[in-house]
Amino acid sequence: MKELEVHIGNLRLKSPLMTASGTSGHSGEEMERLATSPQTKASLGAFVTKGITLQPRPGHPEVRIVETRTGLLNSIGLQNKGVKFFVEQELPGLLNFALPIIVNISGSTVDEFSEVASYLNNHDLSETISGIEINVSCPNIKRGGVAFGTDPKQVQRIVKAVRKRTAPRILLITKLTPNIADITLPARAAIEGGSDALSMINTLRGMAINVDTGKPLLGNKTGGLSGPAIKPVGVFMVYECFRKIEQCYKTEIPIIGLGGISTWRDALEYIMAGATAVGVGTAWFVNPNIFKSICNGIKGYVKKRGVKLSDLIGRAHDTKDDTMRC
């Protein structure tokens, strides 16, 4: 699949498709239909790990997933069983793919994303983490998340903690929050701190209500929206940062589009848009065999057209005047 091969800092990844932090898991139900499925693995350029904290996380009270008409409401609530616990217990697992590894990590305080980082880095003795992905915007969380993601001057702090405690091998990527007037602003200082790559976007802020109880149908009253519902708005952002930010126009600080993927043409939107890979999740809960029909297509589309993927990157913004109008 060398048509479909792309870079994100120093990872060199066979396809463009990557599971999505919040829906791919490191052990359980989700690592066992990846293991089972050769056709999957086949398909992907990287893994990316569920959400890892310093402590282990219960999460969020029933119910935590409600669907809507066009996407899902989650609140989770970054449930894991600790840093200590991956690293020993479900790590080691994730050598048998055979795929670059990219562990997302969450905290509630600057220290506590620097202290993950630093044992993740510590402590991988075989060097099966290929990146992490810092998660400055998840919004249903208390303390941290979208409060995070908001403020460049935390963002900046942030990733320049967890870049000071892990070694320069590994790919630091900072996840955005959509819940935001301008995404360019975090965007720009996760660079600053030493961003390696961007990943946008996390879930819209969102809820739902049960009109016959009137009370809302989430444990935790509010949660993130995914899926096709927030497509455009993934795109329209991917576009903003590629267009106004230089290191990304010309992709030395690659994006990873995510964000209501569903079809190749999905993703295809994303890379055109300024994306150098895309990450795929609420759909593979729908389909799953959803890694391996958008590969086909995307593999088919630049077949066609007798172009590499890379090739596409930023398509959209080839014309002459790419001046917004509202």
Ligand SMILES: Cc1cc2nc3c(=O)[nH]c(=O)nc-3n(C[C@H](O)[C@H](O)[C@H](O)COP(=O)(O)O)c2cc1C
Given for the second form:
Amino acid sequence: MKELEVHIGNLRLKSPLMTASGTSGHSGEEMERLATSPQTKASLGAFVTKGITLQPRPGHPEVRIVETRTGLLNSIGLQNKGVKFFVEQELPGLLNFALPIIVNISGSTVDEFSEVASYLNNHDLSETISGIEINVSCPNIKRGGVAFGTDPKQVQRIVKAVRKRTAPRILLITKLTPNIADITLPARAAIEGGSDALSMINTLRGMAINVDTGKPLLGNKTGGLSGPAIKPVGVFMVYECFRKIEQCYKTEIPIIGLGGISTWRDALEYIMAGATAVGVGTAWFVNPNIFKSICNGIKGYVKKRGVKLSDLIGRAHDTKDDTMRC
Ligand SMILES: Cc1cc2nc3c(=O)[nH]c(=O)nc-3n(C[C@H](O)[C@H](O)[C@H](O)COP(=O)(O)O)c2cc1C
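In place of the form predicted on its own, the structure of the form predicted in complex with this ligand is requested.
Every chain and every other molecule in the complex is listed next, the one we just looked at coming first.
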């Protein structure tokens, strides 16, 4: 599958497809069942875990998932058993995946992010972990619950703190929130903090109300919207970062695009906007063969046109736009 090979920093991916954090199961067993179907494994370039925090988190009250006409609303609340449990009970199984493993981490303070990263760094003796994806969409408890990701200074501090506690071989990806007017501000801050790559987008804030009861449908009242509805937002944000940030334009800082991808055409849209790789989440719930289907579609496209996938990265950018880039 050489024609689909891409590089994200020091990582060579046999395919540009990755799982999206939080959509690949919440126990080692579940992750294994979902991701080790031979077809899925053959089509994936990397596996991204659910979000891990320092201490176990029970998550938000039920109901946690609501289907809407155009996507999924979730308020899982980062339910997980903490980094110690993850390293002892789940990480060993991920070694069998024979795929680069990227661990998604979250925290409520800058110190919590760096402690999780440090724990992973110091306890991953078999070097199973290839990368850490820093989810900066979570609320900062020291700042009244405002999401870290909307404050570029905080983003830079988190990335810097995580970089300090992790070995240089570990790829650092910063996952950005779309709940902001100008995504290039936290993107630049992440790069300045030492991020090797960016991923975008996380879910968009949303809610749904049951008009019969007059009450919000989610136990947490509000949640994050994923799925087809958010794809144009994600494509735009990738396009903006690629166009306005020189390191992204040169693919020195690769972008992983995600949000609403459910066909190979969706994946190519992200790649043409400037993404080097793409993640798929919500669509995997609907179609267990999604990765194979997207992979085959992209393969067919590049074969028919006699191009390499890397030739398509940023294809949607008219060179006349160059003056607008920085
Ligand atoms: C049920 C669920 C749980 C999620 N958990 C996480 C998480 O733990 N960390 C994270 O960074 N993103 C999390 N996300 C966001 C996804 O990784 C992804 O960014 C988002 O859903 C958009 O992609 P999609 O439309 O393909 O699902 C979660 C999404 C869903 C639907």
